[in-house]
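Presented as structure tokens, the chain that follows is alone, the form predicted on its own.
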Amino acid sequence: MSLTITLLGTGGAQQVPVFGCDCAACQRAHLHVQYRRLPCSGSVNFNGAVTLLDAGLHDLAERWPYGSFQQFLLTHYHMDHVQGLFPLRWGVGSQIAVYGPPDEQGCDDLFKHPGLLDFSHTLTPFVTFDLQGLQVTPLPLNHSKLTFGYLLASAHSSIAWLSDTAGLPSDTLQFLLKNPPQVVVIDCSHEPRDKPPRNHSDLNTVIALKAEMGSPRIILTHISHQFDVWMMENALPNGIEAGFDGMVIELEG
């Protein structure tokens, strides 16, 4: 048994390439499929359950037919991450659990008109709960809205999601660093940066965010394709990759 994590999208709400943009990385994407970005969001295979990473993937109702996953695991309720829900609600089945934030607001009407979506499953920060044999830990992060990245673990390997997010809270950090993950896929919006960005990461606050935790493995998703452009041009540091959109991650179950 493995714990299996696939990128589904690696790009922020703009995505790659860019509506009217003519930059290096924006023509690449649009000559090569294998360079474009979708909405930040991913799926995990564990012990025969899937759980899909957010929903910002606009046909999501195509590429997972009903039946296919068992829940959603949110991080928050920004559009990019949850606009798939909304042609998905209107569905004919057995309601589908939705697990996230306790963000009051929600998006726009999903609370009001769920559909076969169950909203009721709202987490609690650093409380550990299974999802089909898989402990799920809630982590706060720093965004513009009420955002939680996860710790998934199984009994043998761990990998921590952490979308979207500037850096990471104190208490967040200290959990990571008395719990190691194997695998970081963390939030890098941008190039490095004089200044940390507000609400995204740039490289220098993932590098020395490395350089404290000692992960062995970081991996960059949400990222931008100004970021993209500087990728072309400077190599990323030893034990740093970029995410791309159909990555797979697989690690000991």
The other form holds:
There are 2 protein chains.
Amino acid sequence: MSLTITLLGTGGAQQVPVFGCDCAACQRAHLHVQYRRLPCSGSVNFNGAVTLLDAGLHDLAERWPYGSFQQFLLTHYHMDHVQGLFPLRWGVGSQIAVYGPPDEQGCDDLFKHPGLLDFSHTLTPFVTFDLQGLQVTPLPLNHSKLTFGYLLASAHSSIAWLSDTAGLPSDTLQFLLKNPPQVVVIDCSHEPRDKPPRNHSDLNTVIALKAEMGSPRIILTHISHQFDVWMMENALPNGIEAGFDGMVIELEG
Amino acid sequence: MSLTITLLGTGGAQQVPVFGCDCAACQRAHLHVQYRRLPCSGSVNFNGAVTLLDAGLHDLAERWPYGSFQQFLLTHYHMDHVQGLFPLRWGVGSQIAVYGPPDEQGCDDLFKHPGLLDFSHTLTPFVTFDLQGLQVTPLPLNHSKLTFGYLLASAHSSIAWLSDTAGLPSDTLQFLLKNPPQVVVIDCSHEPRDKPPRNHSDLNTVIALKAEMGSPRIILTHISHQFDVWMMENALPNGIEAGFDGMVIELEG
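Please show me the structure of the same protein in the form predicted in complex with a further copy of the same chain, now that we have looked at it in the form predicted on its own.
Next comes the full complex, and the chain you just saw is listed first.
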């Protein structure tokens, strides 16, 4: 048995290429589809079940026909993380569970008109719950809207999904120091900056976190076109790699 | 010179095929892409300028690169009519004008974070304005959110775009009787019903409007999968035809 995480999207709300931009990274992404970055999201395969981690892709219904996944697990209710739910909610069939933070607003009219989506599965920080045998622990993050990262753990492996966030709150960092994951997927929207940015992390922030956590493998996501340009000219430190759309991380289950 | 309107999408928020649905219309749309219906929207080509009528398509940036169109003209701020604006607003370049009704809320945080979109172009019912030579008149419609249809007129032709609406308000109907368009594109979400539906039109409503207006050519849009099933078994009256994604209407300019 394996625990497999696929990065479906590794960009921000802006995506790559950016509308109207002709920077080197956007030009490259126009020419070669493998360099495009859709909204940050993923899928988790474990024990025969599929969990969709955020819902910012617009073609969810085509990629994941009804019945091909068990539930959504949302980090937060910003548009680029939930926009794929809007057409889906008007689908036909029994309800689909949506797990996520206890955000009272949600996004636009999702809570008012949930259709077949069941948003009642609100989560509590650091309280582990079970998804078809996968142990999931919500981890508060630093963002402009109530946001949870998640530690996803099987009997033999664990991976932390930490986006969107500017660094980490101290209680989340302490939890991860006590429960170190093999792999960390983390928001790194920005190239190294003198002042740490708000709402998202830059590479300096992630390098500092790696030193503190001692994580063997860090995968960057929520990557902006400016950071892509930076990476076209600079190497990442050992143990830190850039995620890409379609990247598959397979761990022992 | 010609006035050309292309129907980019002829479905509702649910689209066709509907997520999880195996009705005859949804099965057909899965098998044959020409039967799919994306969110109701269009493009207008006149006098070398392009106007995008609503913005519910998710791949606007790919279909319409920066600079390939002049402005957006919005009917209303429901998600299925504006969702394509969310990634686009973070583009690079000078501002893009968005014309539409004076809706104070807009949709989600579009007004709070407009990016390069300029939402200041709010319109007044029945006050004609100019878009690169095209004369545009906002027409109030009957919908659950403040919604305008539009009469689009050149020197020789005119076409009315009337979606989303349940029938027509009397002042809009009176205006169209005085200014009869050659072509009417109108919301017809539903197969004929005993009781007229709320917020959207059914075929009985449109047939009654055609009799009153004497319109020579009526094209139906915002079509649901149930109405598609009905049309697989029933013919439409003379002078009424179902729109389809990609349909081109070319009039003398």
